[in-house]
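Take a look at this single chain, the form predicted on its own, given in structure tokens.
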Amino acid sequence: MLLIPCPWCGPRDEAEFHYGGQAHVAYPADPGALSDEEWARYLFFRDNPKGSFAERWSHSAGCRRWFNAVRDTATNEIHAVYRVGEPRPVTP
């Protein structure tokens, strides 16, 4: 079982929540100019690192609440969660 800690109601069972993918991914300015290829990439193209990675997650059997974390692929463990908009936390 893994244990999310959700910055508003704090750990709970990994079945309250839902990934929701890579974070920090920005929006295109002009979507309408961009290529096929072009929101292809946006769309589908993620990092896949083994390690650390920041992951945007919802707890929605909780509070509804989107927030980020950073958990590493390899073990699972989470290093960090912070609120959508805070800066990416320095993790080991």
Second form
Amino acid sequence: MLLIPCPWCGPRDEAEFHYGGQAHVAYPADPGALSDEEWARYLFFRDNPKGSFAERWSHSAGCRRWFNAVRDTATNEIHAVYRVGEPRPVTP
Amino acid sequence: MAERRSPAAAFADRFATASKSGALTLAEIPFLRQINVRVDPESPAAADLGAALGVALPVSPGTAVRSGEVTVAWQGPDEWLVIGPEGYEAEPLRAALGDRHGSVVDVSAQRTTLLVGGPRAREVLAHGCAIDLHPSVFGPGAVAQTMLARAQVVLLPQQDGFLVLVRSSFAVYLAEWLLDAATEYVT
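Would you mind generating the form predicted in complex with its partner chain now that we have the form predicted on its own?
Complete assembly follows, chain above in first position.
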């Protein structure tokens, strides 16, 4: 079980959170101009690193706010959490 | 007109029996007025709402302030829950917000309130709650939205015990769970 530090509520049990996938996936500026392949790439293709990964999480059983976390996918260590709109902090 | 019944009304007798030992007080406090307030905390509207409430909206996460009989509990960076007695009206708050960006919604029917009091209150809740309930970090003036026995609750620590605001549809489950968790302290 992870202990996830919500940027608003502080450390809480993983069961209170909802996972939101990779963070910082920008919506295409002009979706209509994309080819099917480019659109599929935007919709379905995500990074799958071993190591630090910026993800979206929602504190669904608490303050119900979305935030971002940098988690190490190999060790489950959470290096940083930051609010939506803030840039990804530099982490090891 | 249909008779109004609170979600945990059927537990009144069993709560009273469990409260006899003195180790624990269990009770439902039905029909409290609960008003969800959403507004930008830095806007003039937030200040006007604070004036209508008699106390400024608390901006620090996990804090609750009192104004007379009314408690204003932090729910999110732009969201608060105003809890008052049954007769407390939302209309003055709605008037204070006016037609500015924000919302004032009566959500009284969403949750009912269970009182878990007495010397063993913290132990009972700790059976199903992962957050630190010690009064040094979670005493009066704090509020937490968390899970109690897998049910989403709002916990409001009081001088003696806790108010547990639970969704109406979860109230029967949580009441059963509380009575079960309390068994070792009340028999």
